[in-house]
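Take a look at this single chain in structure tokens; it is the form predicted on its own.
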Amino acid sequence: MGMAPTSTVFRDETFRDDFTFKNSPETVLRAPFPFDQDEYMYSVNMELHEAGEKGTAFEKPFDVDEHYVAEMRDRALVLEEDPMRCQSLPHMTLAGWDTLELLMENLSESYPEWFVLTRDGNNWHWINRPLDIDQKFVFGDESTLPYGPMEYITRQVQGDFAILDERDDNLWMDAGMVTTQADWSLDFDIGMNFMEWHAPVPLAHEKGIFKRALKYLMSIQQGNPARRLNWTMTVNPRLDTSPENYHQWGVENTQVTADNVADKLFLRIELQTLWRLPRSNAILFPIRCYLLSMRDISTVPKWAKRFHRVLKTLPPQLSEYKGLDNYRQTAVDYLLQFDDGGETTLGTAPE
């Protein structure tokens, strides 16, 4: 169904300017398609983050795919332009070391051909072959790394990362590396609690979804991570759709036409996982972004049929909140040709 890690060739591509990003057919099939039925309503949809089927995005705890090197290059460009995309409040340093340990351990165990971690007490040696990094450092001593521990390791892992401090019966977004977000700002949200940063989401508050979600998140135990899928849409394969750069990408939302929708409009999928950290008791919240063009989706009959029905029946409040109104009908019209009206099977896997 997908490529084994050893066969992956990292693409030389861009997520800005000339937009040379492209998915291989194998990468399309391994994507975590977010719809398990033919309609969508915002829900908690949490499950244990257990190892999934071989060749899927769920196979390993942290997914590394053909876009890895290019995504890390794009992250470095964002941080060069705006260092505030990575922030950590002073009390979150220990959680940063927790994060570094969790990511280095998992990457080196999951992909030993690319990542190597050796430890002699607090003397650690980290090798990242795809990014040509060879770093010896002392665990717990920030002076031995070129960046703080959270920034150092999240410059080397796909997806955004928020670290949530637990106190006063709530979770507080007190650190993060956020360069591939769907129109939200770490600089604005940092220091906010769970209810405050989710305040703009329509319908969910009235249904009590966030109260249930917060209760669930605070019950997460070390060694038992959880996951959920979220989604929106993006014009062009642009990772950095931040409020800070709205002046660059906002106008693109009006440029989708029947002639270009297949390759210009993307389903933006977020694989969100949640990990209890051992020393700090904080929760690490990785948000991994996957981009599928409408043409990519059309190559998987079940997905094309289902996404047509999801978009066609999406509640207006959710369409507006997700920013889809400029191009939703164009997408529905394009996907109609792939929907024969027949039944689809439950679940997200291709037929």
Second form
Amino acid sequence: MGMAPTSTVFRDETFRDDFTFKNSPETVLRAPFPFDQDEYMYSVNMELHEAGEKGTAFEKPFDVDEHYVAEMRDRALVLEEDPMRCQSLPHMTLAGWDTLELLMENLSESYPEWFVLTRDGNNWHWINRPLDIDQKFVFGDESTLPYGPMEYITRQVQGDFAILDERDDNLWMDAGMVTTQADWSLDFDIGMNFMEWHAPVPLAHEKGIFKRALKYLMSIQQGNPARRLNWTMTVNPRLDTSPENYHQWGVENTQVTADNVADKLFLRIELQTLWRLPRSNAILFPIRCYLLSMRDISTVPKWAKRFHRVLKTLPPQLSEYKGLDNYRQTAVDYLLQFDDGGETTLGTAPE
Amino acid sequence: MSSETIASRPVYGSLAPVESNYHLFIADDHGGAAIVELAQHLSSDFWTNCEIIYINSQPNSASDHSDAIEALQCSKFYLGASIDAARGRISNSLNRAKMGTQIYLAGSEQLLNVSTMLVIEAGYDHRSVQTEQRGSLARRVQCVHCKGITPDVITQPTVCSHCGLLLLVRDHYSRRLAAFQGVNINAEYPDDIPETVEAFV
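Which structure goes with the form predicted together with the partner chain, now that we have seen the form predicted on its own?
Now the full complex is given, and it begins with the chain already shown.
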């Protein structure tokens, strides 16, 4: 895959080694801030994935932002080191084609200046200008693409992707592209059902969250995608916080200090969307990651106040599960200076 | 233990033979007692359409039920020395099994786990298999870092037999790999070596 020189639109930056990742002020403001109130607890926070306001991450069905080219470069590096981050069980190829179609259609409609899809029956022509890709292929014929259909297209779209097969009243994670994950292993979890792959999450099972979420997911129909937000925190703007490499990056969790917290510690937001696929009846589950440094958050008064309160009151089991214990207090101390104790308005918008 | 379990961890039951044209039992060590106990409630006809694969890892010990099982005179009997040694034989029997064959697993958690994996590989639904846990709770552990599987793990934490990292053995379990997940326990504080305790016996 050729990588075009980065333009003024797409930042030339890294998510590893020298960590040159940075958000522009506009990208900070359009982030999908996940807290609509001053405390956080699990909930089935699903809503329809409808087009949102201009200048938000919800404006288009699949958000492409200034980090696009650099993220795709990072994904290619991960896959070069560990190709098992992309796996598909044998019965999932049709769902892979569904995925390719959904993503190509949406990207070319949302961003015609960057992506062009031309179709003549099964003869397709795909142009991806930011990544300098020009590919003619036969839809449904794997031999005409350099990778399987899911791998081919998800090497060109930000965020992780899981594909869930529906059978026996459950959803089975039978395929995925996972390189920007919050510490879970596709290689271990592939083939598990919805309850099984969420097994390690504390508190939510007891609250019946997953039972209700599963029911909601299975009711999703083609053309009516849904979304929810999830979050954790990450030290350094590292996209690939995989369990596979945890023995290498884990030590960074202990390196946050009062002096470096503003630029070293990040709120990691996951915009999860859910799409029923037409031929396979599987569900595509993209998990798009947004990183906001503590300094980024401090530039939005409402978010700084609210995140201070959320972190301060977070139940200890959640803090431990999300791996925040090493630096949570340092973050709370830093954010305190931005919290005047005043009321915050409802909703997630920056005001 | 059941109150602490998590959703990916298998739940085992007790064997209850059902009507079928053929029965396939896979058992090891103390699991043999489950078969012998069943025999007390079944007519001897039952064993005429029945295959038993019994793994006897400690011959002539309290866990050796091979004589009593052989005495059932089932239509096909195989005595194996270890799960690994019997894997090909188990798969062979599963692949030859006719439609409607009822599968029963009894014994150590590793026997149940590996056999279930082989059952799935042979194209069966894991839920159609009956299981009963007897004896060792030693675990097969997959190191999430190097992907190597360490069998017979009884301690928490444990050392990966492939890459040498010290692993926290989680309850998170993969049926496909027949393994629990092991994650480096001292990645954040490399000098912090927790005490090793016997946890899975």
